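One chain comes next, on its own, written as structure tokens: the form predicted on its own.
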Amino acid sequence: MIMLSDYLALIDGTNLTPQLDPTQIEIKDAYVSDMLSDVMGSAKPGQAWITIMKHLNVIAVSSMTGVEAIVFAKGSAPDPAVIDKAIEEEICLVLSPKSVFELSGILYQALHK
């Protein structure tokens, strides 16, 4: 486990919801995937979901899953009403330049170390 304040260093990553504090969200594990779907019935609590989409869905999706940090890829931003229900939520958005490949390789030797 590492926590989420601990892999946004490593993956030069940006708070996009500073409100949340990343200090406080725990990850064990993560889930990728872009299709909301599949996301719905497999990703957990614990998880931190990865992905590239950044539409509003994605917070309720998050929700329903009880995933409480999504690190967007790419530097591909979502909307401020995204983040708006982020916050509202309380689930952390990060923003990262790294691609899906190298985001997934960073956490998985992170947790593994």
The other form holds:
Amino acid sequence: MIMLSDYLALIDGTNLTPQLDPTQIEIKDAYVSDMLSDVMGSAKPGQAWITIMKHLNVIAVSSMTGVEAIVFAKGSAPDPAVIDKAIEEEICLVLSPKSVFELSGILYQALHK
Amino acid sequence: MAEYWNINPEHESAVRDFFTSVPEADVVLDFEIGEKDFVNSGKGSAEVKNTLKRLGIGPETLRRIAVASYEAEINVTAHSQGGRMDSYLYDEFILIRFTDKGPGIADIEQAMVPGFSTADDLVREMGFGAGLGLPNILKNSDALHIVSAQGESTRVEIMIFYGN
Ligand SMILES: Nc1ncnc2c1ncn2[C@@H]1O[C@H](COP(=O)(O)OP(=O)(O)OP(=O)(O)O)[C@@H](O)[C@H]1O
Ligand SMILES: [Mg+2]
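Having seen the form predicted on its own, could you give me the form predicted together with its partner chain?
Expanding to the full complex; the earlier chain stays at the top.
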């Protein structure tokens, strides 16, 4: 397990929801997918969700499955309306310039060392 | 009209009794669902989830209800000309009924197959269309009842017991 703040430092990550504190969010695992129903069926609380999808529905999917952190790959940031909804639902949004592959590899190593 | 049933054997008799004479619910929540309205779709399921959370339902049961309900709500948004969801809260379980204005499901068994999807480009752009929504509902519900036919409305009923 690592704290989201430690992961952020490894991926040049920006916290898009500064109202939420990444030093308080535990990451035990991750789920990687851009198909929302796939995430709905398989993502679990304690996992970060790494994706390039960034419209409003991703917040609902996180909220329904109990995912507390979404990592947006390749520097593609969601709209302010999506960020506002995430703050309301207490889901931390992280933006990174890295690819989904790099983000997964870095987290895998950090969790398994 | 074609009909599809799946019932968790553990709750078989309770489910059959319930559908034989539907009792009045303690709490009823209803929502309109607009065609292709991906901005508002999900609000009905969120309200159901928050209401159950306030009533003290545990996190794993909440997750099952939220996932099944959201998938069905999104299906009405994505695949139909709009409809509504009505949620009936009882002491031991919830029944959520989705009814839409068509165009219906030609072959329900085929629609249940993981990976089967008729989602259009807009729906796929929104991240849906993997053909996993109905299988997710099946996996997370204690009873799933679908009534539909080509050119008709679709009714999806989901029953989930709260457990302990
Ligand atoms: N309310 C509905 N009205 C008409 N057709 C429906 C309805 N719900 C489901 N379907 C049909 O069943 C198919 C399978 O539904 P399912 O939810 O499993 O997958 P999907 O919605 O296509 O993709 P996903 O749920 O993975 O995003 C749909 O593509 C559609 O053809
Ligand atoms: Mg679906």
